[in-house]
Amino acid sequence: MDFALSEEQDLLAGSLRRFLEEECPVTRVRALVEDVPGNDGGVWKSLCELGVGGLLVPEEHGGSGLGLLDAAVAAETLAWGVAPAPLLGSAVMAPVALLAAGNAEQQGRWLPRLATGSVRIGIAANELISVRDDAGIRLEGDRLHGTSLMVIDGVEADHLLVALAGGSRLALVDARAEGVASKRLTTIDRTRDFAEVVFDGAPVGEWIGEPGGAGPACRRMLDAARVMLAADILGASERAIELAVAYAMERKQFDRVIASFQAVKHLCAEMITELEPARSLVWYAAHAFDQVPEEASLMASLAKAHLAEIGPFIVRTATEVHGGVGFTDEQNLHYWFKRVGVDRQLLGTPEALREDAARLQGFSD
């Protein structure tokens, strides 16, 4: 079987890469996120005009009606450019949840707005993975109470999609409502927006799905997110290798470029050897999400677990190729290094995801 990207997917990646090179190079990213982490400076609006916001939105709701593999291609390319864009929350997790559990009226009301970028939905779902002692969301009467950590795209969000304990319910909450307080979290990755959100009697705007029936939608949302994070690591790692090779081709020692040294050749070869097999794993996980549903959860967990292990190795090795200068702020390499570091932890570490994969296959309690 010849499993490769289609001509349309190659064109999508190419057009996005050209956009990033022309409109959002790393020099602009640096300026945007220097004072305000996750600040996109209008980049997301432009990306939505290119159709990125509506990749997973059906055509009848103003989107492209494409699959997760297309979204993964976009995620890989945006990570290549460390673009500060709310792709994960507003363009993937929110549409997937609405399509899985929302009714026709909710889909018709929210999906077109997500496609155009006129609304942003942050995702408060970290407690589906693990709950800190003083965190977690609970329902008291018809009000939400508690704290959600690492809310994805939460600071600039207009609304929040909140998963209650165990994924029993999905609530859509106005991010500016009384009883909702967001605080920007400081992470090593300044290109994305994470928040800690405290709910103190916050009203539920509307429920997505039937009472007690949101579990499958939550799982579907997490599967999609994990594939996208794997694709994000893939794109960031690819760019780190490119930067390392380019530096090795111009940096000289003893009147020779360091790319001619056997040790440096080995470092570059190791990075590529680790990355290339992972590419097909990410692509297949994205393909399985839409086409092989019985394998979707397993492949999402395995893809994210594997990429979250090789990604840190690749960006660390790329830094070593740069020598001492690789650790400096001026080199820009740290943007990809830190992005991969956050991706590794977000929505499940490799260890947790492999335990999940074992449970899915009946090998663990």
Second form
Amino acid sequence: MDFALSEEQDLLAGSLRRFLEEECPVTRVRALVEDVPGNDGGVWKSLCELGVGGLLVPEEHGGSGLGLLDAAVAAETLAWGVAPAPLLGSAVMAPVALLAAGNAEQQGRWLPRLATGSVRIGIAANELISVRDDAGIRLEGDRLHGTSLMVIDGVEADHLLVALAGGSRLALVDARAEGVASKRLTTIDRTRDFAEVVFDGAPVGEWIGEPGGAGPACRRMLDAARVMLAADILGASERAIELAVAYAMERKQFDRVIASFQAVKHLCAEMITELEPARSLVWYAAHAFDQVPEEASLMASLAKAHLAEIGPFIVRTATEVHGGVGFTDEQNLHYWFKRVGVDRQLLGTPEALREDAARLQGFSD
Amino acid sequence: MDFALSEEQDLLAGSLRRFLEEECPVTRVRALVEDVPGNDGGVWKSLCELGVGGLLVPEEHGGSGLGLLDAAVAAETLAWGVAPAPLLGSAVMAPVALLAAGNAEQQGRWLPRLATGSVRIGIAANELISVRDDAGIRLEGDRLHGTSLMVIDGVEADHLLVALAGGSRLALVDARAEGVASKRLTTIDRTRDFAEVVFDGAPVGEWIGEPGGAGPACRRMLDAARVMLAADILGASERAIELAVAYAMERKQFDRVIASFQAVKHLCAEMITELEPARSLVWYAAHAFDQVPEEASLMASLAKAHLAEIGPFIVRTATEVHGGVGFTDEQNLHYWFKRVGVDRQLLGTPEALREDAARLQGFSD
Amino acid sequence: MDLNFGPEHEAFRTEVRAFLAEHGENAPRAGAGVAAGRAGEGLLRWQKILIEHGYSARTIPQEYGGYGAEPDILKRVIIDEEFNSAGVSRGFGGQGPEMLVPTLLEHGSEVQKLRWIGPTVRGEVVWCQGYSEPGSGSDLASVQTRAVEDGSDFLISGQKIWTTTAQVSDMMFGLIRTEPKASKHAGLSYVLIPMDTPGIEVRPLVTMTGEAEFNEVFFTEARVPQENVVGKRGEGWKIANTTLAHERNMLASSAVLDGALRSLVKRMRSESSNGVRAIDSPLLRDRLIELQARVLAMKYHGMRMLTSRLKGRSPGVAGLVAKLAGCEVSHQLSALGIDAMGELGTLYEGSPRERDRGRWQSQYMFTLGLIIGGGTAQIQKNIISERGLGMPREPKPQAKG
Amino acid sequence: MDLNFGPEHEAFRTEVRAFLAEHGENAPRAGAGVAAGRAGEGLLRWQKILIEHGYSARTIPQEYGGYGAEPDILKRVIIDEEFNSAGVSRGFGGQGPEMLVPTLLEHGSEVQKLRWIGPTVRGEVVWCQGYSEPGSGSDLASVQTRAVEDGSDFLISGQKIWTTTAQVSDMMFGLIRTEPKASKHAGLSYVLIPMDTPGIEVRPLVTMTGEAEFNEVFFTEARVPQENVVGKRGEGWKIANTTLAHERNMLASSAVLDGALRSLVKRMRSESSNGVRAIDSPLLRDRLIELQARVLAMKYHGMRMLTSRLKGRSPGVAGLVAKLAGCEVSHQLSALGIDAMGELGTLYEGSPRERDRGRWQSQYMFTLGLIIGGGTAQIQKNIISERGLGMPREPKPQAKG
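We have the form predicted alone; now please give the form predicted in complex with its partner chain.
To see the whole picture, the full complex is given below, headed by that same chain.
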């Protein structure tokens, strides 16, 4: 038994951190996303060169054939750097769906391009979880109709992976096809790309999986995404603590650094006490996805729900440690605050995920 | 408008506090209840001489004809002193029910004796709120059958006010009548008297109110009780804070009193910040019971639910401020801790009360 | 306890309702609450109507431009309640009418009163408050911005921060260190400073909400007449403290909480996911009700504090906790508002599908700013434990070495 | 990450299950977990069976009375899991086998090992730990109980507190100040003290749970041979620290959490009010699931810490937070257990209608004791921030005057 990141995973995290520190510090992120939310300005291309795009892609398709734990390490690190990147959609949800339900030909056609970053697939699957404002996609004849909200990486996507109402079918659709109209949804977190996509008789490019049989692939895709979002909260929270401690070691009041005040120290202790066991939970959830299929869904829901509770506590507390300056735009701390805020709500609120976990264990109907 | 205790109410609180400090400090409470939970050892008699038994009893029946706010002041103060006394049943719930539904003759017969403390009425009404273990009292012919749990002041009661299943009828029953068997239920809080009473063909002494028409009186009685329990939590929490601050001002570590440590100060600040607005809420809930009938039920449920949330936080934190010594039996702090623990659960859990509040406002079905 | 308003006041309530029914539609569309900043035409007109009818500048003497009514807190409560429940603007407010005017009434010279109060309450002159500084936290007495005498003038240099509405203000009332040799508290004066004075530069301070709710104000030998001091020189600390005007703020803030709660209920009734309304979710509804209890607690707490004031009693520790408790409730209300909208609760900046103009996110962040700003929660807790509970100050650390 | 147990370990699991199937019914009825205190006949017999089969004293060399297996954490995990899920007693434990024995194995003389380890693991000699003192909090190095040399003996005087099982113990292993002139940390020795020594008095310390889980132990010139020192004189601090044996505690405590969670689920499935089971209450169930996530987090956290140990790496700050986090989860589980029973959740002391022998209330209070005891949460937070996050110690206050 070895409950730890492997050397390779540590190396991956280290090299990504260095890349982000050097090539994409928060000042650059800020410049990139100031006008266009989610604009990665070539960062994704570079990340794909570092192998991030192909983490889950089998070696025969040009990836490194690793598991979700590796992807979670990447997610944690990108969130640590609040990097804008279509990691969730193009490097995780799309490959997971293709691997779960796509045929060999489809895998061979799409996975290599996802690995290199030469194609981006947005994910229109929000309505699998939550239907609001009468959204939802249905098939009429061989055309798609309806609206999907909070489409992940949807503005910059070349193609869209669309879950039909009920989750029984997954379609891949050219994002520039006739009958597809997307507009940007702007969230508090400008490092993300979300869209509302209206399908008005859009042609299905191809089906992923058998008609009516996409349910398991959808669940698999959602499980992966939830672990990734949990890892995202983990990374963002970790950085928020680092920033708070660093600030407290520097800022003086009454002739001493505020890190020497017991109240400040205890806030920092409370943050890290929440974070570290949660890190173990996220690691295990990712491991379960890779190795313990019967626990994968439960762990994904539990981990995402739990991180969604502690993340907001941590980023709020980190802001408090900063005092007024933490509240300013200029300090940039809010990038992490907002990243966590979006992660919390996405692909299942904590309450909904706990209800899902209860259902999976037969605690509720 | 005058949102404050009256001079008379301040005097009442002051004189009760003095009485408790002199006649019934926690050391005496401890001695009284060590063997027999709820044993007041004559304290109730003395309190009745001070007018506590007759606060809600109209002047023509030998009481002072005051309102629930006055009773809440008494409840707060008795909880401040963790005094064992049948205040809830004999001085509040029974008089409220008699005043709401009893006829003039019944009022004239019972209220004076409740005021002097010469009779004690226990309250078997738990099943109006929560039926567990198949409890509940039903009428068969003219006899009562069934079990009531958590009967308030039930072991020492001379008579029992019994709410029949569904709350449509209220019976007054001689506690020593044939077919009435009570046994003590021991809770964490030894300052209280609770019983399980089994009615096995017990005769109804008399009905309070018209058959089938006791619903409003039951609700009124529960509203009053909930405000009193909220006031109880208020008083117990207040004392816990006083004890914590006093201990912190005395106990030294590293050559200074621990009250000078920021972490300890902040814990105390957090406790009082929860307590003081809650006090205003309890006062208003009592006032609403007396003066704003359309808000009485809502406020009673909200106040009790809210105090049931902050009370446990406060008594826990007060224990933390004490450190290990707060955990010892000898320190007596646990008397307040446990009092709050019982108040929280009694006559409606916080969740149930919030659900009730939602229903009263049409938020839920 | 007597919360009866009595026949006189019930008559007054009827009067307020009649006013709202007749004039309410002339109010600016901004909804309930008080507008700060530079007033537009519509608001200036509305403010005039409000003053004429005694719903603004109510207790300001007529000679200074007010309505001249006797103070009557109950009537103020009624006005608050009725305007709030009708969702009608209370007109022009902000730090001029709310903080400067009471200060001038108590400490200003006759000349100052005649010159400033009228235009201020009418919204013609906009004020900002110059108290906080980058190093001062809530320890206002440590203010460093200093005035050097130059003939009959002061030359002011230094920096203020967290200055709301500075960019649109005509004037600042500020705490300035005018007596460098006096002790920390006795060295400050309360000075009225024209914002167009050369040497004053205002830089907007954008916060995490994305808005510039605050400013930094830089002073470089800005020349201000010494006659602009209110009260005596060196009395600034005392004057600033006497007018922190708790009662107004408390009434207003509990009305704001109440308004937020109503909006939240409305949002939870209309927002649904998978066909289930937020208010029908047992979990969200349970949080709502606990917050309702807290909002009501703050409301009655405000009335209790007011009563203390009316009776000339110190509210004691109960008064010190209100800000900390109220900001937290407001923050939690916003958090629930966001959660009720689930994934769409993240939308902001006028995004399609955004609800309520993004108010829940904006308020979630802004209330966090309130919790940590103006003397962080940490400092509030120091004050509560020291002044409220009589616990000792932290000992000063040993000198190094 | 590799959590595979592999064929060897799966075979071992089968073996454990077979053992439990065959012998489990001979176990004392106390349920899963380890019993401390004075063992009765049944437990002594069971303990003997466990040692024979390698399920207790597993890695203790045979010459000292153990089973003599190679350390294999996975096997320990499997034993924990299987015994726990079968609800079978792990036999005799407590501070003798868990703290003294590892200490003797590492630091004891051959004579000490041969004399004490066998009887200790068999449950024949019961030990208590004498570390804490009334003034010491978690600052163990400030221990005041002192030993004065008297010929080849020590005369020990002073007081220990929070001493579990002292009233039934044959022996104490304690930290005693033997070198008064040495520095705070270098003045302590690790001494084995017979509890029947004249001059030792044990007074039970009843806690808020109503039980005497602890004792105070008073020493008045209690005579103990100097040869009872383990290791060298003055090394007591170091020795006590090396055997605080995190891994054992962490595995055990996550198993305890897991057991509490299972019991809670069971209770919530069977407990109902007004015909609705606790587990069918959306509010209680939601709390349950969040706590489940926390229990699992502690479980995997324990495995992560173990892995660090196995690799000889310091777990860093992640290791420091486990106690604080775990105690809190346990406390919250108990709180939910109480709430699930509503008004009957208050019953205690063997009252009629009491559920689960009052365990939820007892555990609610006892875990609070754990949170505040043994170095309060406050001190834990100091340690986490200082050692874990590198934040500075509080400066010492200025000398008075």
